[in-house]
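What follows is one chain in structure tokens, specifically the form predicted on its own.
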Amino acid sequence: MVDETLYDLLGLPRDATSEEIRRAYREKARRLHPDHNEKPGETQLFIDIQQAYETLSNPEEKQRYDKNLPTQPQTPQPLLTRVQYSRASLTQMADPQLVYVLLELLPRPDADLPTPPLNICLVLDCSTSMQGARLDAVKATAIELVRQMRPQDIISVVRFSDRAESLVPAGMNINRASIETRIQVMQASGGTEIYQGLEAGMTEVRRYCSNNHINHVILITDGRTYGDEEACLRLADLATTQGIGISSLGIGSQWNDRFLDQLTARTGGNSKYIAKAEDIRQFLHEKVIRLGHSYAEHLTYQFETGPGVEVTYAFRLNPETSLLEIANPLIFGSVPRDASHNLLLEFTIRDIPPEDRQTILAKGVITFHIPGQKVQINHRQRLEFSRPVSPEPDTEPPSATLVQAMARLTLYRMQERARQDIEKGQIKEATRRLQNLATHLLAQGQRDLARSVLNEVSHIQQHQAFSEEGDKKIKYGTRSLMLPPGTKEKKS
């Protein structure tokens, strides 16, 4: 058993700065406060966090504490990092400058760990709109997954409409025949209240939640929830502190993609668009397979930016494409054991002091855990992004890999901006952007997606708004283009 230090409690390395200590304390205290968190043991952890901060934020007490710490063993970092920049250097100028950073995180090549067990809950929308082919496909897929679970895996099932029911409580050595019967007799009725299902699903996952498991809630819905969005987002924040991920599969065109994107991004998960009921099986199977191939879980990046520097955009390219919520910490998600975790970050630099020869874009600490390890500890690795400042303009081109990622991000952001134009009533500007997007897609051989974009242009010109179906086809279609070369994702 590894003795936990005050730095471990705050999720920090021993060389943490006073600002990093303050930020880490504020973040943990906010999430663990007893008024918002009633999980057994969390109140004591909240008290321990307070005591750690009181010691480490006092320079004299910190110095005395550091002197008595045992020597930290030198071990290889469990994650390898590769960084590519869009600019070799920055220049002193009055105008803002953009820098794109492609970050690649990989398991160490000598990392040989057993596959961790799953602890997942399927939260299934059984509202009236799911009646028929959609619910039949969900039931058949859920039964298949139950049959494929290993003895060490834990699966639970929650059904919800305007109330929630734990159909299959979390447990091991389950009676599969009994579970299949319970799933098969599910019927559709009532409205859609996602908070009810999400809360019940998290309760089931918490029963066996530990860093030795992959703990995840998979929400499947085809409708919008009303009035409980903020409560759902608070649940997502709580899930992050407890090591629980949330992902969602949205069926058809009536669900709120912005809300589900925000909900899942807060835990490092993602949302997927499923156009047809017959695609549910493949999407859900792919999701469970990805969860089982995880190497490092719940990567969060607590950071400080340099003066005049701001993180203005963050996008995960792999293992699952997702727009990240701009916050501190940034929630990266998980690193697969058989591939890399790729992120594209956009930094805006608005001012460089005349005396600076190096600009810190961001510096901080990635925290994560590795479920397959015998001894569970919270890992921390330093991560810094910086660029030299040169009196001469940068003429060195970025790598082809980074150029391709930036080009595909541009396509995704074109449809984002078209959405924003329509919200402002700027219909001509929106259609112009989409026509431009279609031209670029045709040039890349994406004929089906380009056709969907042009069809949507006609709809917008007639109705002054996106159609529900066209909006999602374009958004998730351009998002799938962000995957690294050689990676396939099913397109709806």
Second form
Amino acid sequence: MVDETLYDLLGLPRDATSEEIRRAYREKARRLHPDHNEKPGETQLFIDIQQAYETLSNPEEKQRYDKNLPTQPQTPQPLLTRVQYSRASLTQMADPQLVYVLLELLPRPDADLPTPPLNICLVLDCSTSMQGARLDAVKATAIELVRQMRPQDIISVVRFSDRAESLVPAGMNINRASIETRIQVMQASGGTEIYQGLEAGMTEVRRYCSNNHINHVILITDGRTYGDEEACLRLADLATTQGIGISSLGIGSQWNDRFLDQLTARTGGNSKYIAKAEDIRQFLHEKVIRLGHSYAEHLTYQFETGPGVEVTYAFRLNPETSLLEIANPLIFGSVPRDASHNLLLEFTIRDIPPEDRQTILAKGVITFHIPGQKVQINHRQRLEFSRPVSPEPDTEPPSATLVQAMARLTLYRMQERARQDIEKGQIKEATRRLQNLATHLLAQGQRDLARSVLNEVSHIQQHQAFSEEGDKKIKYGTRSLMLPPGTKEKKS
Amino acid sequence: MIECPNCHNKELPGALFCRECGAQLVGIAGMSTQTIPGIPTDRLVAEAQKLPSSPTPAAPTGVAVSLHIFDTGEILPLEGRTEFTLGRSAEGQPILPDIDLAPYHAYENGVSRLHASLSLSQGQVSVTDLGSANGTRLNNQKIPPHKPYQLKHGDTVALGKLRIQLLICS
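How about the form predicted in complex with its partner chain, since we already have the form predicted on its own?
Up next: the whole complex, starting with the chain shown before.
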């Protein structure tokens, strides 16, 4: 980038507070420290940010520096934000209370940009269990995707079991016929070591990784990885800092859904479940179309909460429902070109001191980039959530949109809690909760899902545990209820 | 702390749904319900034909809303929560409707296990058919499933062939 300011270096807007400057510096310094950094040039970057911090943390020097800054060109913010709160005001009291926030992020309507090229890697599990229909479906779909790629797109394919092999290295102007043969002759053997596959997949994506591309690793697996989970999660964090997203597809009932949810959520991606091999095709096509429809990528919200305020739950409703990891920064994911990014946040406020008139729930900056733009800049937009405080509880009911979204999320959280009940050995509570869940599902006309829940209840009564299949059916089934109307997902 | 009217679980102020049973704890702004205009000719025709038109019994005092089962003349008060599912219990089925109509010949009258739901909010009552097999009629007009319809005092709701009258004490 030309004429990078010290603020740009730290990834901050020019009106950043001293606290934000300190926080951004610490976060960057930790990552870029010569003991930890990965890429050449990062040590120099480390020195640069230290100098930036020295200047900006000193009020006098900061003032002098700010005076000489060229005026910023006034461009409209590329994302429109809409915030709905569940309550018009918070109540003045010493006890904890909750408030829900529905955040919508939309591309500015005049933002007409060319579709950015894709840079994706398919990471395919070729362990013994994939043998047969699963591997055949994966092969056929992979070949279809290679054929569909536009000339500017980059696709690579990695197969893995106990070790990984790059079947189709990332590159342009490749011989498509030879790719197809290589995919066709793939054989299943060995175990599932996800770290191996992920590492190789990221290496491929990294070759052409740029902010002008949509960089994504798509992991398809049917098994459980052992012992390398921590390493995988570290890899996911690294992917996020490098602008690479990870999504996954779990086939059948043997894979570790919690682990893959966690892994993908850290990069703003999501994980999905399918029961049958036939559905692989649909998943992959949808996934690639969705990636191509991305407007803004890698939305990250670095924030500070108000005193006594905590983010207790975060769930993305669109695109692609996913539970977000509660962390700072929150990784939001992407904003599609033709729809809004919808996020539900739950804030718990411990107590509100009597003199407070306004409570800041969270304030901070979302950073992102827009792959379709010719000149890449790191976009930053301020985002603040706050509520007035009143002595009396407010009686105004929340909007129907928010209540509907929460109604669906409540169903998802009920099954989440049933799972926690079982972990604590509270079988009765778990089954009662699932029966309640089934009743709600029936009332909403979700007969199939309700039936799965009831089957699970009898399984739990007999075995004191979830069945591996029912567990995933219910989790991903209640999750898909939250998709906005119109985006129908095939039931698996 | 607020208490769930359904299962008496305690939730933090500001909660929208009960985490235990999933019941909704707040009203909704601008909830749209559709009203079917009552057809006075129905009653006129009934009178003209000297059909036994059923009188509207007085609602029990102290209870806002109750249901009058035509066949047996029984009156069921609706109390303690804001959402009621109507249906019939069946053996071997773990789901119980809030209002079990099995004692009132529900099976013979074609009532589904989860047939319809009634919701009460701020003095308004509405009925929603839950996709039942034999449908729900409001004052002899069939209503489409999964859409709330507002009710008023004296309205007749038929679940299959089981006729129920709504009594609202103002």
